[in-house]
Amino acid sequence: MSSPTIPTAPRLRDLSDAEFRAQYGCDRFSATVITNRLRYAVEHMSTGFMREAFSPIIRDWYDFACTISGPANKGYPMAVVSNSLVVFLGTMGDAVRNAVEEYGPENLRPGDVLICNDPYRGGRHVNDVAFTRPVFVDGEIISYVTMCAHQLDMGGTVPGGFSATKANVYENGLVIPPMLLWSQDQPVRSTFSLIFDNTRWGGMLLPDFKSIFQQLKLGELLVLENIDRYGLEAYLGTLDYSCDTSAERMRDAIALVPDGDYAGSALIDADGLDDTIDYTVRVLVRKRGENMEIDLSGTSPQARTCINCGVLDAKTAVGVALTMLLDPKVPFTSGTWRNVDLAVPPGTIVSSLPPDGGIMMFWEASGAVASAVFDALNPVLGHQGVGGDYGSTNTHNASGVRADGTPWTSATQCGGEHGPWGATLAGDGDSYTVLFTLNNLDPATETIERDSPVVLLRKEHAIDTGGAGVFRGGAANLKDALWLTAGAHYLSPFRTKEASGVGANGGQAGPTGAMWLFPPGDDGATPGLLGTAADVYADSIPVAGVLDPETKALDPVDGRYHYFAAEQVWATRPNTILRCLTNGGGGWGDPLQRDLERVLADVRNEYVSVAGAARDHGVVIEGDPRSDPEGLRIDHEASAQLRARRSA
């Protein structure tokens, strides 16, 4: 291992004013102003879409993204992205280029909207449809504005598509190659018919399509306003400047990592076929000077179901992981990867191929790529390391019929979709967010209960689930959902065998989670509000997790693994409770160095139990946090003795 190197390439700040203008077609001030104005443009498009969206996954989850890319003669640089779903953003530059090149830029006209949802052409899954509108100036395409949005259903064997049991691309759903949805601002009837003849819930999708069309027109208008104000040369130069800025920051960050080869891995429990195969994402990070190679050779072959992701999604995950670990302020553009090479053989779970390597739950596989990079680099980054997150969205989807015959559906709202992040040098990990590779909102409880026959009985932080450290990992989320009617539930917790929330800088990993169903009694009555002690699980039906064979409570050491797709569709009776417990976030730093007052506060706030404070942090707390939280006290002498014994 060698010492860190200092970048030698020319730096943007060292360019003279004349050199800057020659390279970017404008002065520094204008380039910065145009960049910010374009960021405003994509956020303006996003706000408009959020305001008008009908689909709950758009309205409540923010499941979309907007970008602005440059023209073909510049390589379609993705220069500006919205502050939204990251798994979209890493693939959008490639998606625009691949769709336009296949359709033929010479075939596009002003007012056209090109669509494509093929994961192998553009990344993500078939539900994420990319809508791209070319921007013309004097008859030439000078840019593309793009919105990619999750559609609630794109056909296939499972309503909504969220299932790990689909075997191939034919079962997965409708695949749309690059084709026009609007031609010179007129809807293309044949394309609309193709989509709406193959999707469910078209009544919600159609107004969202119309809104997307209007947001793309808005984006085009805002781009043209900038060109009118600053000139075409300055606009195109700014697209380059924006990408060069990202590249330089990432190059600087990479250079500070010691040269060497670093290995890491992350485990996915099983696919939706059976539990005989687990899947490992393996990464070898080769760092030399200002460059880094991420080699995913040795990763498990593509799964037998649709839990795979494509190579473009693996690329996104690499960008997310390196940004979070090395420099969170790197703007996410095409320049982010300029000094990063990705090596991955075809046909793995993170580079699957059609027709058998179907792609649906793509963020689970790509999230494991990010986890593996964290696992590889945390040991060498020291205090700059970041604790791992909860690893899997533990997605829940369900549908059924109400007593009055009205159908209902619930998508990604009542499982373990939200959970903790790991701790960092800056402090404790957040306890309720989404995976590192996502950036969703949390649907409101009132909205969930209005849309579906469900009552959310519990949504809280679970005690003793944040990885211990100087800074504690975020706490796992515990959610109980009472389903009032019979339902068909698709459950997809993928990472309960091993901890996903790896520790950093000497911190401990967060524990694994699980999932259970609690059926009603023989009289059909609800089990009632469930406790959280280990003795409540005896009457449950385990769905996932490593559990004690007798008590069915968590036992990650000696327990038995339960397979989430043992039932492809979990059919439940009215008054069944679904409990989801996510994994915990990883801790940062030596747990025995955590500030005593922070441990006391954790006990008072029930992030940590009295026993957990002694066991994990060597802090002896006296008192009862439930009956007398203000009376809790630290036994300083006993704590010092306990920490000394642990350190010996």
Contents of the next structure:
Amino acid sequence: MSSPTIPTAPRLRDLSDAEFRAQYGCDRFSATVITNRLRYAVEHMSTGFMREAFSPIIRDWYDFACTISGPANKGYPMAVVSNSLVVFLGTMGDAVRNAVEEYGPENLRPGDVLICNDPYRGGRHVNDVAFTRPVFVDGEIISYVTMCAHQLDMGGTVPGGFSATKANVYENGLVIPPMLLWSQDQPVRSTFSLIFDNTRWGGMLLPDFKSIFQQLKLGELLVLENIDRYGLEAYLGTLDYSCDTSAERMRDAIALVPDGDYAGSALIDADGLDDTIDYTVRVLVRKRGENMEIDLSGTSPQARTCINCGVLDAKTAVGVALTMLLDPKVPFTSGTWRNVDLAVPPGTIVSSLPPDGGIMMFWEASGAVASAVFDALNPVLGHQGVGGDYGSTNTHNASGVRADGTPWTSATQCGGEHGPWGATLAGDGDSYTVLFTLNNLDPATETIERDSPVVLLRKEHAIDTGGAGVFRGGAANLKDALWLTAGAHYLSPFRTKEASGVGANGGQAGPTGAMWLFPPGDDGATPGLLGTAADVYADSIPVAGVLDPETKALDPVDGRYHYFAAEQVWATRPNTILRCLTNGGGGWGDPLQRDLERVLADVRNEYVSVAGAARDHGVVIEGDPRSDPEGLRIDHEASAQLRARRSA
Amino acid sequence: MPDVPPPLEVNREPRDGTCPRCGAADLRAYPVVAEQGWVQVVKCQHCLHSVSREPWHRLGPIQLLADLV
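Having seen the form predicted alone, please provide the structure of the form predicted together with the partner chain.
Everything in the complex follows now, all chains and molecules, and the chain you saw is the first one.
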């Protein structure tokens, strides 16, 4: 390992005014203003869609994103992105280029909207449809505005699509190659029919399609306004400038990592066929000077079901991980990857191939890529390291029929979709967010309970689940959902065998989670609140997790793994409770160095138990947080002795 | 237990020559995914300097049957 290398390439801030104008077609101030105005444009598109969307996964989850890309002769640079779903943003640059190039830019006309949802062409999964509108000036395409939005259903064997059990692309859902949905502002009926004839809930998709069309027109209008105000040369130069800014910042950040080869890995428990194979994502981060190569050789072959992701999603995860670890302020554009190459053999679980390497639960596989990069780089980054996140969205998807005969469906609301991040140099990890590679909202409980026959009994931070450290990892989320009618549940917790929330800078990993079903009693009565002590699990049906064979409580050391797809569809009787406990976030720094008052506050707030404070942090707390929270106090002498013994 | 296929590796084909940056005689050709999609590179395995970078197939190893129409 050698010393860090400081880059020597010309820096943007060192360009003279004349050089800047020659390179970017405008002055420095204008480029900044135009960049910000374009960011406003994508946020304006997003706000409009959010306001108008009917689909709950748009309305409540923010499962969409907007981008602006440049023209073919510039390589389709993705220069501006909305503040939204990162797995969309990371793939969009390639998705636009691949779709437009295949369709042929020469075949596009003003007013067209090109769609494509193929994971192999554009990343993500078939539910995520990319809608791209070319922006013309004087007969030439100068830009593309794009909105990618999750559609509630895209056909296939499973309603909504969220399942680990589908075996290939044919079972997975409708694959749409690049084709027009609007032609010169007129809807293409044949394309609409193709979609509506092959998907469920088309009535919900239709108004959202119309809204997307309007948001794309708005984006086009705002781009053209900028060109009218600042000129085409300045606009196109600004697209370059935006990407160059990202590239320079990421290049600088990479250069500060010591040269070397760093290996990391992340484990996925099983696919949806059986539990005889687990899947490992392996990375070798090779860093030299200002360049980095991420080699995914050694990663497990593609899964036998649809838990794979495409290579563009792996690329996105690498971009996310490097951004978070090296410089979170790097604007996310095409330029993020300028000094990063991804080397990956075809046919792995993160570079799967059609038709057998089906792609549905893509963010789980690509999230493991991010985890593996964290695992590789945290040891070398020291205090700059970041604790890992909860690893899997533990997605729940269900449907059934109410007593009055009306059908219901619930998608990604009642599993462990939200959970913790790891701790950082800046402080404790957040406790209720989404995976590093996502960026979604949390559906409101009231909305969930109105749309489906479910009562959310718990939605809380679980005690002693944040990885210990100077700064504690975020707490795992514990969610209890009481289902009032019979239901068909697809459950997808992928990472319960090993901790996903890796520690950083000497911090501890967050513990693993699990998932259980609690059937109703023989009388079928509606159950009350379920306790959280270890003795409640004996009557459960374990779905996932490494559990004690007798008590069925968590036992990650000596327990037995339970397979999430032991039932492809978990059929439940009325009044069944589903409990989902996510993994915990990783800690940062030596747990025995955590500030005593922080430990006291954690006990007071029930992030940490009295026993956990002593066990994990070497802090002796006296009192009872439930009966007398204000009476808690630190036994300083006993704590000093305990920490001294632990440090010896 | 099922037969688990062996892990897959990136095929890095040796190329003659030395790196113009560091002088190492360890040049390899292989595809990577980069800023502008799939690229076929010849790179020094010692210092990661790219001797050449050429656009590869749009979808990398995936060939569409429709391309044969």
